[in-house]
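The data below hold one chain only, encoded as structure tokens and taken in the form predicted on its own.
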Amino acid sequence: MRFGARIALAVITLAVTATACGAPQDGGSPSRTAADCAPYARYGEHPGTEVTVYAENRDREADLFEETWADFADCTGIDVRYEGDGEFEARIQLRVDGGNAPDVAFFPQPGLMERFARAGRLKPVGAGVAALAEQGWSADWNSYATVDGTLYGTPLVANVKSFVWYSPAFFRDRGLSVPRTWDELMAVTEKVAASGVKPWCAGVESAEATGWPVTDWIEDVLLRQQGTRVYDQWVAHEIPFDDPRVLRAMDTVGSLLKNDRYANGGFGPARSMASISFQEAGTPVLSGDCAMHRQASFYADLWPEGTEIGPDKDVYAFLLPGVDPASRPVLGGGVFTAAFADRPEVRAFQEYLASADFANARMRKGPYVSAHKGVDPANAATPVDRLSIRLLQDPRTQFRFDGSDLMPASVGAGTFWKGAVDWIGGAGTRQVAGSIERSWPTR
């Protein structure tokens, strides 16, 4: 599940008509200077040149990068014109298709990514921008980007899946310290659930995409139980979703949530889990009737409002731990940026929303993760993207991309989700491993 799947409607255009640097705006915003313009002199001078924007974030994410761009469009003279659609993934290939593809597309999902690239659609990446890759991300992060050698395009937003969110409160009150192991994050498993409180909230529940929340279990599990290889050969169908270390990973997943001793804390029984949201599922937290909900760093932004988040504050997140301390296994998602088209005032965007500088622009205006190295961690505007951005910094991190964001949308989007609703009421794991199995496309 990618970041920023959020509601809400509208197509959402830069109003402001952009000049070359030092020219007055339309409606009487003030004219940049030559000092003002002086960081994006790099990207030259563009007058009366337009680059379309198509995207799924809208509202608020959407007026954060387009407030993040405005200076580059002023100085550069390109109108930027922005488009967030929340049925992006079903109408990309619909516009494409229709000869009314954007310059620039935001994809939430590198396989989607990789098949308008396979289709000869998407442009390569000039080497500008391929200079600012290998500068800026790990090669882990290039690696969803790139087709067969060829990049095509580079990381926009990140986000860290692995976070268990707590109450520092709840566990200082019963002497639980935050576990560093995964036999550590057991015995606090099980200390909580002495005391008459199951340990475990979650919910399922998500529209059209209902079921993920249970597939990044399952992932997170896996890599940490059998490592970056083995989770590569799945992801990739080089051995079969129900392999025998598969099960495993999901046998281990539903010792937790499948057990009415440890969930749903605060809901019910465990298969409860099936009809709560993902939004309100970690709420219990908040009144102590649930210790741990595991769920990604963009949960910051849906907690009750008011709800303080810090190491001594209502809530909190510590990184789901591995087998050993040592292990730093991170399982995350993300946002690529591509374009369908090569002018230069589409390059030099490109180049642009690459730099660090973009990041950390970007950063500074709201809640907002970015795998740049050249990120510094103190503009984030949360404890938890602090965290996070220093995760992904961190050379130790073993940072895999969301496997279901990454197989066959029929398996990934498709019966990997609903089978894991299926398991969670009750379905047998041979059962339902063995029929996503089945469900894998042929080439």
Contents of the next structure:
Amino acid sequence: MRFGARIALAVITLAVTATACGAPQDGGSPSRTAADCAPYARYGEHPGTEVTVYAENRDREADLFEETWADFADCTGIDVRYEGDGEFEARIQLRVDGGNAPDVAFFPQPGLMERFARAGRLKPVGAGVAALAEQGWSADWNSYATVDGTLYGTPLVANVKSFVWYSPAFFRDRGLSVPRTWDELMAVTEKVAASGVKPWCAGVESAEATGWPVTDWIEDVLLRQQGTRVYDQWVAHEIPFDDPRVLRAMDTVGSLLKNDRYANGGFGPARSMASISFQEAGTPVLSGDCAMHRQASFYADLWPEGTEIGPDKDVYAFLLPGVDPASRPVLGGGVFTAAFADRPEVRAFQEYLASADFANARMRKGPYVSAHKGVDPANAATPVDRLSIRLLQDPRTQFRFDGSDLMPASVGAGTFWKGAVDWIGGAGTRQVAGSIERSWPTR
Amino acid sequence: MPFDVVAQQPKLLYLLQGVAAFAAVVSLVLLALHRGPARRRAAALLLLAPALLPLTIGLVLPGLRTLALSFTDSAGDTWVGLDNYAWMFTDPRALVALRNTLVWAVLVPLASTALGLLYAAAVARSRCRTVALSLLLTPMALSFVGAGVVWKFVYAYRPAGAEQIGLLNRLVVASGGEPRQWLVDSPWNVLFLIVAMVWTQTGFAAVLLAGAIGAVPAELTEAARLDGASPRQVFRRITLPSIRPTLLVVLLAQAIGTLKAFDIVRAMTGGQFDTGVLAHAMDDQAFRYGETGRGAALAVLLFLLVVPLVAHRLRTRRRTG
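Now show me the form predicted together with its partner chain, since the one above was the form predicted on its own.
Entire complex below, previous chain first.
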């Protein structure tokens, strides 16, 4: 190609890209009619007021939230000021102590929220939110936001952690079917291992939080082996952290993850898990270097760009099975809203966040799961979101909150994570569990 | 956000009030000093007051509060005596952080000063001395977090057989070895973090020491050489004793900086794999775990460790200055 032609081609390409990028215009901000605002009439009018929101979500997640409540803000006249901070968990304490508390905060862990409730910083919800909470969520979910019988907030986001991501094509080619019981899962594991492929992918590197995927594994297995009662006792420290039943669950996880024959697919020996970030850990599922990757619903966003998710697409997920096909233990997490102020506009905003309208509107914008009973799974952005919502709404589901989020932070976000890393590195089950037990705060 | 004068009005008003108050205080001080011969001590106190006041509010009071908090429980409201200090010296993970901090505080100043000295001596008489020193100084222009991220890549691990993205493992594999998880395998990973710290600090040492070497009187070295001293002898008997004060200053400054090291650990391992240091453990306890008392106790310990070094440095400065 001659030089002139090359330039012409470059110009054309540029022009095409530019017009293509400019094509989907929103058409500016449309003027609102009374009809647009009808759904928001019940929240009243609060012209000239402001509600500050502080949360850890940034970038796209933050944009989706802001887009969702834009209409609410316009119609009620409330200026919702959102601030996202990746260091939320460390900074919220400083902000509250410094007299600079936000009006509303999104707490990623109930334990953290409880700390502020006990310190008398949070305002209990008003009657309106309390009624919405009762209608909207199961008693379990509301209990996570309840401290000493007082409700302080409502769930905002839910995520299901007990998913196993797999490649439907990989399973089809090897004649494997999705396991419905724990024994079937073990059979699939052994069959894949026998064919020379490591069945499990795992990576636990996550900066300071390194180790958390292993703690999720242990919680998931304990929930399956011993049921919800023992799980609750363990989380509340009514039985010691190193109870024999917990050791058994750890050993079961160890037989998978600490086993060089079974893990770490695509990345070498089991010990390599500590160096591999949880974000990249699942990618060998796509190349067939491992069969399964146990990771939460939000892992949907972490697949390489262009990966399609669905029962007959590149990747899909199944629920980590229980002991028998009837049991449906689901480990999950969630984000909760709570308020440090009780001005009318803050109440109105809280009520909006607690409504099914908000959850449905948010879901239509992009990936999002809510445990609200009123959400319509049809609005889910991805098949896994839809699956998550169905699971959360299924009355047979035994949902339990991620235990490390409920334990005291020095254990749940400290010694448990660090212990999990040591354990993957080769330390013994009894020794690691014992040291975590000894680190439990006595006060 | 555009600057809206009307919306900012209250703040501007505060600002105005602040400036006015400051002007008033300064005029009062000047006026008071102007009135007849006041006693010197009172005058000094008066003049120092504007500096002492913020120092008290911003440094002394928080320091005392931290000390008080170090004797309280996690919420910071119940007295627990010396429990937090007992915890610090018995908890295995806290002990690891203590051990690492000591290793850091010994190795980083020694290594970076030694390397800096070698480099400074090597380039001291070179024509491109400035360029050579600036080259070594560039890592210092980088933030510690930046340095941490860079070195994290150097140590990155990929399994054998896969393409190595980390420089170190690439070299190891190229020379026929097995890739290793440099940042994971304790206790050697502590040394690999220290390398990153030394990398950022050597330039600082080299520049100061090169300055000191340059200031050694040329007559001395020339005389020594005329008397038949070898370059090595000149260095050992003339240069080294002449730059001793600078050497000490560099060592102490490095030691103080190293005791407070936080960013590199945070960026490279997040204190995992037994690589935690005191400053990082303090942050974890106080701000992530909500263990206010333990965090405060660690802060007090850190302070106690730094104080003798600072005191020594101040004393030597007074002597030499």
